[in-house]
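Next up: just one chain, as structure tokens, the form predicted on its own.
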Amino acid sequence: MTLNHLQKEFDKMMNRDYFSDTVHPMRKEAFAQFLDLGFPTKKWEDWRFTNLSPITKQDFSLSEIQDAPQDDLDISAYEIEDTHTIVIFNGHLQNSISSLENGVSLMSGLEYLTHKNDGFTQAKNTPFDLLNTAFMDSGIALVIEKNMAIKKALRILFITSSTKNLMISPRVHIDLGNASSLSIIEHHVGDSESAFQNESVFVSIGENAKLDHVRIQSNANTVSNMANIHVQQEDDSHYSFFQFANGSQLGRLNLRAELKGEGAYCRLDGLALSTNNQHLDHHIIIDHQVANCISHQNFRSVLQDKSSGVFSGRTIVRKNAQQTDSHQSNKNLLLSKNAFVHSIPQLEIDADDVKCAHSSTTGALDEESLFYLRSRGLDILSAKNLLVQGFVSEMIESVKHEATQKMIQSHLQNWLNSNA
């Protein structure tokens, strides 16, 4: 994706008649931005290990109105039981057959900016997230008011499914008031011959307020998702996160977590199964900004054929963040000898009265345990499944909406049947 061709989708998207001009100057500052730092190259410390020319090297076009659905959209391949549902196809949200419960508003990106006066939350300084804001054509807010507790998980569904390379924008702010709390569940899904998704996501997290935040990266292998979510908790909130992916050609996920307010918990999770040559990336950083926080992180995959991963897991402790309690954790199952990861664990620690760790171990199915299994009857295909089920189970168990567990439960058994 050249420049050049950015440019000419960049003049596109501001002679769209039915975006807001409130926005261009938005748009036009964000993109301007993204051209002096250009994609990231393998220079970059934070990208050495992701290879982006599934992105660069194919051009990309903004998803028109002819590429909504044009009759009645189906989506009960997709059903989790127990959600309440927003449908976004093609990046084109699809209000009539969407749901919400009591409580949760829904405003448009510009109804957001309106009811922030102008003033919510960007990230001016990562490629990814400029090109977001530049080409936004799907933005969305979520907007629960203080001292409501949403009892039913709501779902936001992106469908990606077109012949074209489309390049959608999702961009979602969810705003929970204090002492509030919500259960949602971001699904990724389609059958594109080729996509690139570009989506960020804006969290912001009230005092004593509980978010629980599951994502499920299940593209078709042919698409490009880039996730870039950003978290700010105030006094006594809970963030808990947890990612499944198993889709994407190209699948990474930047999250930054600031923990702003003193007595935040914050709990990162994700595993991640790949195949043939994928690569799916994780980069976070959890920065601790105030005393008394508590922090975790866990993510473990698991890596078939000639597949890679990264896991790059910063947890900043800054001068003022005394009596910090943070550990980190990586694991790595490699089920092919031509599968690799790279594991990054990185602690960055400025207060002197903390308690942090972290590990890594990466490598390949015990052979004394398949041998165990395989003397008690067992055949080798059913044992390695067996193996690689034990060293998942624990990530899944800790989805806590259950319709959504055994929906990733599902994936995992097709994965397994299917690279056995």
Given for the second form:
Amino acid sequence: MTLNHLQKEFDKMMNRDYFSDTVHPMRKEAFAQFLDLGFPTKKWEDWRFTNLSPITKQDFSLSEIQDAPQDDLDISAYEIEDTHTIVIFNGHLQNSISSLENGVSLMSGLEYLTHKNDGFTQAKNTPFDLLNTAFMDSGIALVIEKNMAIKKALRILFITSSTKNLMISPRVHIDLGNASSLSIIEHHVGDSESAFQNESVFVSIGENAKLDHVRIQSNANTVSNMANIHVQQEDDSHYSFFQFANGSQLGRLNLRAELKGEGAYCRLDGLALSTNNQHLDHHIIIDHQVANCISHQNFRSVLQDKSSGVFSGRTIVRKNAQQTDSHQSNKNLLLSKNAFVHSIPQLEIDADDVKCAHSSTTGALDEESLFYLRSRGLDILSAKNLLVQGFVSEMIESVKHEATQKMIQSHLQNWLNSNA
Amino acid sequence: MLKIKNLHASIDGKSILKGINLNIKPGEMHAIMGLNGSGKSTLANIISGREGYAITKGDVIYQNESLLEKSPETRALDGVFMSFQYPVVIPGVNMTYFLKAALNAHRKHRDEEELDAIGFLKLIREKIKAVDIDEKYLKRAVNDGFSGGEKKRNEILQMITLEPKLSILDETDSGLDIDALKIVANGVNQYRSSENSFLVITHYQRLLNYLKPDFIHVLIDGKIVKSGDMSLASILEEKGYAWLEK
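Next block, the form predicted in complex with the partner chain, ref. the form predicted on its own:
Following is the full complex, with the preceding chain placed first.
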């Protein structure tokens, strides 16, 4: 995508009255900064191993009002039981088929910025953060007041379905008041032949509040999916994140968690299953800014064919973040000689009284285990599949929402069967 | 049941087996004794189908067909079982799930109906009694957190569940205390019949005292140098192997 083309799309956006002009100054500033930087190249340290050509070599156009569904949407194919669902189709919120539990207020992105009364700073960590601010379309905010325990899981269903090369820039704010709790599931689906989704999620977790965040990236294998997740945690807050990715041609998770309050607990897990020429990344930064916080990272990938991926996990422990307890594990299973993965664990520790551990392993299926299973009568394919299931089972079983766990299990089965 | 004919095998160009001949009939138990490096485990591995060995001469005939070109799973389904010297720990793979899948592969192969979860549980609850394994181990990953003795009992559990015709016990006695040894021996003895054959590989006499094999063979430097009955085991225990070496 040329910057010229992006400029044209941006001008188009400025001229559409359904994009509120209140945020235009913000957009303009972000877009100008983006143009200064351009898309990352392989010369950029954090982008060395991510081939962005699926995004940069095609032109994508703004998702406009006519790209919203004209008729009632049937979402039964994407059912997950026991959830409330908010539907976003090609970047457009579908209020009529969305449901919410009492205690959750759904605001527009604009309302949220007003609600925060200028107390919100746009992210500028990567060009994609800036691009999201410039083009954000489906801005929604989920705001939970303090002391609210939201029982039923809330799913945001992102459907990307169009014959056009759409650029979709979802923006989600999740704001949990003190001592509240919420379970949220991002569910990314759709049959678009080509699309570029550049999603930004801002998570703010108040003191003693608890958020379970599951992200399922199961859209078509022709889509490019950039997820920019920003998390801020206050004292004694609890955040657990799990991403399951089997969709997208190019998928990259950029997650930055800032532990700003003492006693915060942050657990980040991810599982990617890739095949053909898919490239699925996990780029994690955990920033321990204060003392007595705990963080865990556990990321795994299983790679078939010529697929590739990156795990980059940076744990930052600032000078006053004493008594930090941080653990990081990355395991990759290569099912093909042509698959490859880059594992880049990084520790930046400025405090002296901390516990930080990390480990990384990459390898093929264990021959001895394979022989053991076969010697018991399992054919080679069943034996391989069983070992892959063993490799990923602890990750999938950590998903607390039962119907979601079941759905991920069935994705795994389909993935194994389609590689048979 | 099993005929090993003039078997020569090597690993990485190094000759290990130098002409093994052995004939095991239905219902017989044969023991192969020998020191480390004599080729005992190589023989077990070749029969069960482990890769990495070059067969330079000879053949292994099982039920009138050569085994050598067959995959490990085909051999298993045809009734060949090996109790591993070092059972593998497989994290994340549930013991019950694994054993049920293995049993159902066998049942399918025998044109029997596959067992569902309830049917399998009923069967396995009976089987674990024979090897004194607590039911909680069935909920763990395969061999995960099992002690040395528990791993070996688990091997015997798999044997009596899959019901092979030819069972190879590769140093099943190593690392067992006397109680575990008795349990393992008892599990094996219960499974003996006029149809089931065994090849027991060991360094020591103590397991054989419980199993009382029909034949004992001494393997030295890739060849069977002496065969006999249980009395041979006692002589070996007393005199060692040196008197048999050239």
